[in-house]
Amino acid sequence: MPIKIQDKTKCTGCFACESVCPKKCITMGEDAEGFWYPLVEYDKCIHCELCTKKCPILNPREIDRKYETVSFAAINKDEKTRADSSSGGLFFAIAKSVINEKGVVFGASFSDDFSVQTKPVDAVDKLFCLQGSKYVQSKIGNSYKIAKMLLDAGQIVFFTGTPCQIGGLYAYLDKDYDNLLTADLICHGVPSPLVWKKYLDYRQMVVKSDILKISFRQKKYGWNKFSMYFGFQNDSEYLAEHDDDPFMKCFLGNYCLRPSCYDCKYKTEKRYADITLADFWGIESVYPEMFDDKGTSLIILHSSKGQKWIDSVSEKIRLREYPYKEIQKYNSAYLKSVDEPKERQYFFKNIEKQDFLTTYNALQKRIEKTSLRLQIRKDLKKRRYRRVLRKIKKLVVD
């Protein structure tokens, strides 16, 4: 039987199953909530179960390397390239490095509409439009069928991606390849395609102007106070702390995540990726020389590849190594979903219909009617316990 997505917490949309389909009958398409899920054109298929078979989540890989898992603290030298990153630029060091060796790197980038999708760059002076954070689920597309075909042509291929992604460009490749190198990330969750386009649409309208250019993490205030950052065609400009700015507001506070983020099987020390990079959150606790709050990269080395490709770039970075069973104490997310907010299902209920600043506020004000209520019954417990324990001195005495 071909593939028929059941439950939605069990499929992430890498795009493994359009991928692999020999006579393309299968198209990811968008769900309600804007997520994309696989759609199946039954007369077309020829039931050869591919695209079941491929799956990484009906299918998981074996991962059998012979490598004890190392981690670091790292900085780019170049100030730079580490002020235009998320973190400390290790991306763009690595990503240099195999352009250099004529190789093609595969990242996250904004389309024209800003939307974000995964695409091929092959030269350095194009690698900007991959660096940065980029808080929307990328679509796929065909980078893993352009991926294979490079990879066949002896080409070395950089793919950067989550977690997921990784592990369905090996689904679809269905083998390693020595000129293949891979990078994950330490993932939150993905949010919405739609939310974003709806909140697109809502800066837009409040400017009345076209967007120039946005960053997910604007380091004016520094990096641990990263901003959410938009440039418009009129020259006017918005820029707010990510704990104001109402996306990332609904980002972090997990209400607009795909179903599959909150039971990911993807966080597990078993990755499929060569290296994981991420922020070093807390490394002001650990390592205070490396912190100058202009961003710090975590790295987690999973195989000798990755070890060669960050030995080949070691002049251009300062590395600390950092004992890797200390990971989870400042990246919880590295091995733990998040939780599933209550109000969820009522966002994009609400997100379907109305705006985005409507919902949002909708949004806030069942989270206060919520934290209300339980303050209350918080506290008639307090005054429950209270009376029982007068009862009790009471008692005591007499």
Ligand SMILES: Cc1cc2nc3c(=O)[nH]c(=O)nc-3n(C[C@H](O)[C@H](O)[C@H](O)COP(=O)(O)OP(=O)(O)OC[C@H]3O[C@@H](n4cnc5c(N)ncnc54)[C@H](O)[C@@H]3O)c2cc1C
The other form holds:
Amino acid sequence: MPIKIQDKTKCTGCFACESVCPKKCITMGEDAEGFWYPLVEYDKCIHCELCTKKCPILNPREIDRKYETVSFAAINKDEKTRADSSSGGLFFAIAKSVINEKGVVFGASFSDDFSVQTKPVDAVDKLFCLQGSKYVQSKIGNSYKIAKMLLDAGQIVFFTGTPCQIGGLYAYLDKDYDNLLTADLICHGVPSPLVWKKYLDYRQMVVKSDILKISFRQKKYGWNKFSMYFGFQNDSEYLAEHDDDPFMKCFLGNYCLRPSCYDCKYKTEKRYADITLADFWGIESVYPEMFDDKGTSLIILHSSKGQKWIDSVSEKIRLREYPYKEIQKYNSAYLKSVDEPKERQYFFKNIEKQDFLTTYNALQKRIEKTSLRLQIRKDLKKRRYRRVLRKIKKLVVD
Ligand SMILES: Cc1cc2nc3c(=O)[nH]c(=O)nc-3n(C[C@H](O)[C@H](O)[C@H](O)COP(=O)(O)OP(=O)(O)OC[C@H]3O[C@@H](n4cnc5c(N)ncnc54)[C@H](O)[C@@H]3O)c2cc1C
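Same protein, different condition: the form predicted on its own was shown, now please give the form predicted together with this ligand.
Complete assembly follows, chain above in first position.
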């Protein structure tokens, strides 16, 4: 049977099935929520079942490594790079080193319309487009195929993305390559490209101008209080701390994530990637000398290949080892999926037919109502409990 997604929590939209189909009869189409799922043209299908066999969720590959995982707090010594990066700028340090070895780096980049796509970069002066987190699911497109061609030709490839994208890459390749280095992220979950598009429309509508630049992790008010930034063609700007920006509130409140993110199969210590990159939240408590509120990375090495590349950039970065067993304390997203809020379905039902702001306001009202209802229930319970206590006391006294 060709691939058929019956349970959306079991498809990450990684593009492995589309990439592997020899007849090109699978396309990744958007559902009503704006997430990609495979669509099969049955009349072209030759029933080779490669799409099902290579699906990393249906048939996960074994990971067999002897390497003992280690983790570090890390900072890129170049201040400009760190300012332009989300965390401590470790991605850029490794990527630059790979390009200097004539390698190619794959990562998430904005397209002209500010949708997010994974693409290859082979020059240091173009690396900036992969720098910085884009909190939207990025479209893999034909990146796995291009990476395979480069790998087969003997070129060094550094492929970066969410853990499910790295899982998809290895499923598609079906083997490891000495010239392949991979990095995944500690991933909160990926928001819907449709919600992102509606948010972009809303921002442009407010200032009546096109977007020039976006940063999800502007550090003007510090790395801990990171902000969403938009620069527009008419020179106007928008800057809001993450807990004041409506898109970031939907993202961090888990209202607009892909269904598979609430039960992520990649939240395990057995990682496909050689390196995991993340924010070192809580660094101010554990290593105050590595904290200046400009961004500190957490890096986790899962293979000797990852170790080798980190060694190659050791002059460019500050590193301090941190016990691997402790990292969950400050970054629960490493192994734990977020919970699906009750209001998620309500949010998506509305956004399918409304603009971003109307949907967001309706969601806010709904959340306020729910918390008010919960508060009333709690108060009633308390009052009932006090009444019973008074009755008992009266009985004892009598
Ligand atoms: C959707 C998402 C959720 C995340 N959740 C967490 C979290 O809960 N906790 C945590 O500690 N860190 C999280 N991160 C990682 C964090 O935001 C930084 O990306 C990471 O620490 C690397 O920072 P850096 O300074 O080394 O490099 P940066 O230059 O900031 O990051 C660049 C790297 O991020 C990748 N990237 C950017 N956007 C995307 C995307 N949409 N999809 C795939 N890859 C992308 C690029 O390909 C490149 O590899 C998340 C990242 C993303 C994209």
